[in-house]
Amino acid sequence: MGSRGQLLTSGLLTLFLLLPFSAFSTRFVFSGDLRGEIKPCGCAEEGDMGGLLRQATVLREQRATSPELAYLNLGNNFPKPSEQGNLKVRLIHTALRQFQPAAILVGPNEWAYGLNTLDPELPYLLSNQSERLDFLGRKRLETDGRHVEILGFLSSSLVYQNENDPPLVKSVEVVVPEWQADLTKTKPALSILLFRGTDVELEAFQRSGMFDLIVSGSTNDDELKQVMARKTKRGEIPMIPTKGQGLVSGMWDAQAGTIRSSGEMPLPEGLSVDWLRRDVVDDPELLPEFQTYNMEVKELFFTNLDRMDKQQQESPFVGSTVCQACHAEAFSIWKDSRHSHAFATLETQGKHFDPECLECHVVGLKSWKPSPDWVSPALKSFVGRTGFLSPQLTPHLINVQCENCHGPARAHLANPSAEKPPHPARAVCTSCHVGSHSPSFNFKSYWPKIRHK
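Atomic structure of the above chain by itself (the form predicted in complex with heme C):
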């Protein structure tokens, strides 16, 4: 009986706690810095965080409990430019449209990709743009009957501009007095700056006192060591996580003039972050878009394959089966290791046509570059050639094999005693066991599992 009573009280308590929030406050949610990481690879559970599908789910849940929700994106969502990158950009825009952002700051990655790729239907924001650009200059929100002003700053230090042309973005010295005069006139109940720039620029905005809240894009590349705040002499401001691994949010109580949050990990200025772990389900509405993306990637794979197949000369890679005859023990140890199943692993995920996955799960996907201090004269003419083309054309080069670590063995096969493959340095492991692909990697604990000498 006791537990039921408890349940009731705790239910009432939650209701009581939730009511004032949902009735009188606005939830501000911040993310960005996807950097092309549309979906976590799932290589290791510890590193399995983020992705658009989980963001969609959490945003949907937050909208259900907070009808007044403003989603602000700090940009830098695009990957590096490439053919596959173009497919990703389309998928990212589809997802962003579903997220219904109030504003998206133009980030350095979007700039580098080309401003003409930005979807004109999305509210891309750049408040310090010059007259030569045509983005949203500011975003004004009416929420709970009050006026919120959102501005976005992108530093000239983060973008390429032709030195001979007039600048495309204005400096902090120019915009601070302009914006200050403007905000004094419009008197918003809340002013927010989406910021990307240097510490000096940040301090100038802090000194001006014109913003109630400044949120910074991520200046950190290491997803295993998330940095969630930026410190200057004038204090700390919240920073969003890198690679879209979490959603930052806070509840703005307009009457009290405060921002509070109840998320997983507290950040400066009353915000907090919720990490997008494996237990967050994929959004069912967005999932078909990812299936389409996988199909497009597969099509692109075969188009490129056609081209490569025509150019393909003999590969320097021969595959492990031929090693078995002379290195029986090494072969059988390898065969029992997970390396020999790496391709099947991708097949189960439907990702065995995605070069971004194949790279570490097959032999010689990319052009072969020998180590700077060693190349066998017999292999010189093979530099720059590839190994794996497709499971049909090169079935002997699927999986992680001997030659991923020892280098191409064609010369060794022709002349075993004279052309010995080099002993790999430990660094060979971390070409694949890197970042979120293998957060627990440690040579001491991993090597014994595959030792074969």
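And the form predicted on its own, for comparison with the form predicted in complex with heme C?
Only a single chain is listed, so you will not see partners or other molecules.
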């Protein structure tokens, strides 16, 4: 055989050897847990990691070499609710659409922000949802006649809902037998679970043996000390980085039925992580969106300065810190009461953005209307004006304070002897401590807890 024939034979042999790997291999990439960190601040080199712009660059590069790339996001990307947070949510959704995710697990931050804020064009996944929700129940990927099943679990311990309402998410005890039966029928070549929950729930899925790969959202809050695995009594599973500082990935060889590491730092189950350091360039296609975001943030900043100035000039409410100067003993009693932590109660339940809840947990949220039996002449000009605007604009008016019970103090502050706040009647208490909002309320037992002169 001539040299040309030998070269042709050698080339065909090489192609034949490569075919099983290339035809039946998919790169799976996992991220999430952005928690509003859309771009690193760059203050210190050791903390300069992550960001949507770098993530976009790496995903684009990986897709160029791995067309069969499946990007899976474990959610928890949203920041805390705020006006600037609204701008971030828009930007995050824009980036996610560019990332072309196969599925996005609904995370606790998305839940807290409000499910109605989720982009319906994005494949949000919640496999243990009740019939009252309409997210994706599962995601099926096809790879040359073989299919992958992707499910997502969000623990009820991470979401808030009214205890009297039917549950919006199903428990692990309910879904394990349901999912086992389904996966037995569908017989996927690979089954993946995107998980957010407790160790007990995780161990239940590990015992079931129904998933080939489980990847967890991060339970770590310290981005300077990344923890990349969750340890249970049944072993370790990979966990994505917190604050979106890296991409977890692995190559699935469908023919061999294995996943192998493809990044710089090995993780359990054949995965690895690539850190998004400062040597990763910003994606030029996504950069204009960030420039728009920066302009919107600047405009919001100056708008809020005007709003804060107007509020301070016009609002009848001044906040309890001002009262402390003359009423130190009463302030101390208030500080040790649950009233002084009322806003934090809403935060733990993810309801600190709900006006119906805020009304009883901040000062002067709605237009102020004085009691019919007490209308101070000095405060008549303040009727109809508000107090609390947001935690960022009016931090001095969060929690239940002196003015919730005694009325606005601005006029009293200007003329203490002439403008004395009224002593509140029991009706002031029951305007909030009523019905299902405070079913155990009893004035005789509650009043001693906050009694003061």
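Rigid core: the largest C-alpha set superposing within 1.5 Å between the two forms. Since the structure is predicted, the reported quantities are computational estimates derived from the model, not experimental observations. Numbering follows the first chain given and starts at 1.
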Whole-degree rotation of one rigid part against the other between the two forms: 75
Shift in Å of the residue 412 Cα between the two forms [rigid core superposition]: 26.3
